[in-house]
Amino acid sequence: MDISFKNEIATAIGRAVRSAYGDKLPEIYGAFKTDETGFDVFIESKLEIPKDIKLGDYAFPTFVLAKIVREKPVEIAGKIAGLLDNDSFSVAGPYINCTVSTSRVAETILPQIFERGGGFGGSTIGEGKKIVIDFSSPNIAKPFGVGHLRSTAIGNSLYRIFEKLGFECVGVNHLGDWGTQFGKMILAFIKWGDRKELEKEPVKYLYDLYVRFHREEEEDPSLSDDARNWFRKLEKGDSEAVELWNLFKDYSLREFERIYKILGIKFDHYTGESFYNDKMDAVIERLDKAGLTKMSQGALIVDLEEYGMTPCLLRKADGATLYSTRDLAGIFYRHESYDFHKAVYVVGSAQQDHFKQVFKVIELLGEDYADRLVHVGFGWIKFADKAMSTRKGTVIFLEDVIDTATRKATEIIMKKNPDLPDIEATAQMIGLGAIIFADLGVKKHKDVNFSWEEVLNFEGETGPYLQYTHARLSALLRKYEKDVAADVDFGLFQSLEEKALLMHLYRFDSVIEIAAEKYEPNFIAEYLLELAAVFNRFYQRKDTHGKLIKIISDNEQETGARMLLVAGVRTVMKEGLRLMGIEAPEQM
């Protein structure tokens, strides 16, 4: 934001504190480990937003000073407030409240949104810095299930959030395209597969074979040894194994890319586990030279016991390398290729110990980027409180969910607005919005209990509710039938509802920065829900006689000002939805 009200308020309060307690400044600065300039920054960090907007826009709690100056918080508040502007500052018990005039907020915020459009809320704090984001990462020859949605949605949103802050983002899809499961797939296809059937619905057909293999394996354990043998053949370059592996991979990539296109997601690079096959020996050699490796029961490890961790396994007794070795190779490769500011791994919380081990190994190597490796963990997606399993055949295909959501949206549109142009495209936007918001509307560390009723609920705190708010804002602008202008009388903004809406718009950039800092798109989701609620209060406000105050009225000046505000809310709503990977329909 070009103008920081919080900074101005903190500076004024800091000045008043220095005047009121000049003789105690050394103690105050010492207590907060700061100096004169830093003290204002400290005050700014302590500013709160009162629950009741009538009390003010910001509040400074004087408790923090009480022990140092040895006075009661209420007395401190009165003394400091007495040195401040009475029109802007007031006292409520131990709090110093500050109010920014509604007209000033309006003239600060609305022209910026008008001029910058979708660029509003962005910044250049990431300029010249590159962030590699590893997300989605489905397994080859397996369906793109609902369980893959969390990494995909969170990663895509973080990509957009960091990009908005000026970072250069590199999206990497680390495909699961290597491992013993491919020995199982190859064996299953050789025993029961049919190429003509494979061509019809490749991934579904391979999935059915995978489920069948595990069912047959329970009856005939020897299949496990046969599968391991086929994977060893693949590792050694056996022509039949390699040909089938490439076939499965090509079909899977085509299917994944089709799903990503529906979701509106793009990746800069697809580099699966197999990409690092020829880079593993160099990793182990590097760790050997650093004196970090040791043998344990025939396996090569990095002992991390003194750091409270289990060993980081690099190579099993049979010579096979593991996920840790591949992820180390990936980190080295990405740092050499991209010289990243940060490398972010959007992978389920179940893998947090794995990433702690891998990142600790990088730290022990003395790499200066070790503290810039970030694991963004998240909870499970469950269905009816049960975890899904590929082996048991209980995976729910994401495309089935999208189709069902789109069909339901179509039915609702046909009932409420059958003349809507391009119903099919709008219905898909709404269906996808419902699914993605069902994920990002939950904080990432929590599990998502996938429920058809909740995901496809088009009322309440959902994606379609936010999309509908955007459509209603768009309808108001169409009804206005004039170009919105920024040269309005900002003094016309006086009501509490207008003030609440303006202050919420003002906070958009800070919410984006917090979402990036915490790697938590849910902050955007919660912000938009509140924006919609605040707008609805503005939309439904009444005068002293209980009559609805229309946004578009015969008073051209008032209408022009209000429509500038409506346009600002629509811009922020649309941009916030975009940051979550959700489209904003003009009509619903």
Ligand code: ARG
Second form
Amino acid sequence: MDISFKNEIATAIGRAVRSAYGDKLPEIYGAFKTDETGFDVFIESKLEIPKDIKLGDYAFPTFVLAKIVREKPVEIAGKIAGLLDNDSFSVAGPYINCTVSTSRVAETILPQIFERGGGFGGSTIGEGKKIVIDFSSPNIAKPFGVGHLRSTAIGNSLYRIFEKLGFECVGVNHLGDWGTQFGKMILAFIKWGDRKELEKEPVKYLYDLYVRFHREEEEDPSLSDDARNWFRKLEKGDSEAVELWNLFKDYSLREFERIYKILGIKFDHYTGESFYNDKMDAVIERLDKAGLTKMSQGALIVDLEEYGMTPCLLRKADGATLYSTRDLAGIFYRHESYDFHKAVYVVGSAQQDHFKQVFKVIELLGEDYADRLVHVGFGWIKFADKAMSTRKGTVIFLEDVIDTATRKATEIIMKKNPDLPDIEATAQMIGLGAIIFADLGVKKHKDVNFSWEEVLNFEGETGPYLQYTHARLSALLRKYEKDVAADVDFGLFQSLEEKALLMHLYRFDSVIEIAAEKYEPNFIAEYLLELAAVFNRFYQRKDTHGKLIKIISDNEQETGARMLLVAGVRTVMKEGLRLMGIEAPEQM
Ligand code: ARG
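The form predicted in complex with the ligand is what I want next, because the block you gave corresponds to the form predicted on its own; please supply it.
Expanding to the full complex; the earlier chain stays at the top.
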């Protein structure tokens, strides 16, 4: 934000502290390890947002000074406030509260949103820096289930968030397209497979084969050896094995891409595990040279016992490389190719140990970028609706979830608004909004308990609720019929409801920054829920006689000012939803 209210307030308080405690300044600066200018920054960092907006917009807790100046916080507050010759400051016990005038906030914020549109809230702090985001990364020989949905939703949102802050993002799909499971797939396909069937529904068909293999393997353990043999053949480039592997890969990729398209997601690179096949020897050589490797029961490992970790496996006794070897190769490759500011891995918390090990190995190599590798973990998705989860074990196919969501959203629209044009497209937006929000609506480390009733509720804390709020804002703008203009009388913004809404809009950019800093799209989700809540309080505002204040009234000036606010809220709602990867329908 060009104008920082916090900064202005901190400067004023800083000035007052300096004149109140001139003789104790060396002690104060010493206690906070700062100097005069740093002190104002320190004060700014201590400013809180009062729970009740009536108290003010920011509050400075004077406790932080009490020990150093050896006075009671209440006294300090009184003393400092007495020196703040401005009626926007007031004292409440140990706090110095500060109120920014509503018209000033409106004047600062609304023309900016009006001019920048969807660009509002963006910044250039990331300019010249690259963020590599490894996300989604499904496995080809296993289904694209809802388990990968969370990585897909979080990763896509982080991509958009970082991009908004000016970073250059590189989206990488580290497809699970290599490994011993391909030996099983090839063998299963040779034994029981059918190309025509594979073509029809490749991902499900491959999954069925996979399940069958594991079932039959229990009866006939010799299948395990045969499968290992097939993987060895594949690694050696045997033409039959390679042909089948390519077939599985092509069909699966085509299906994944179809799902990504529905979700509005693009990757910059599909560099899966097999991409690193020819880079394995170099990885092992490098670790050997650095003296990090060691043999253990025939396998080549990096011993990490000293750091309280299990060993990082590089090569099995049969010569096959592993998931971790390929991730090491991936890190080298990404560093060389992108010279990243951060390399982010959006992968379930179940793989936390894996990433700790791999990152530790990079650190042991003495690479300075080791601390720029970030594992963004997350919890599981659990389906409350048992009927959805019993499909051959516990796998739930993402595509089935998308279809169900769209169907259910269609049913809801048919009941609520059957005349809506283009019901199909809107239902898909709502269905996807529901699914994505189910993932981003809770903090990432928590598990998601998915239930259809909850995620599709237009009134709960859901994606469709936010989309519905956006549609209502759009309806208001359509009803207004005139063009919204930015040159309104900002003095007309007086009410607390407007103030709350304006202050919330003002905070959009800082929320985006926090979401990026913590790799947590949920901050955006919470922000938008609150935006919807404060908007509703504004929308339902009553006058002193208890009569609803209509947003569009006969008073042109007032209406014009309110519509500028409405347009601002709509812009931010739409942009916030976009940052989560959710579309905002105009009507629903
Ligand atoms: N394919 C893996 C899985 O489904 C996730 C890959 C994540 N990315 C990575 N670089 N390891 O478990």
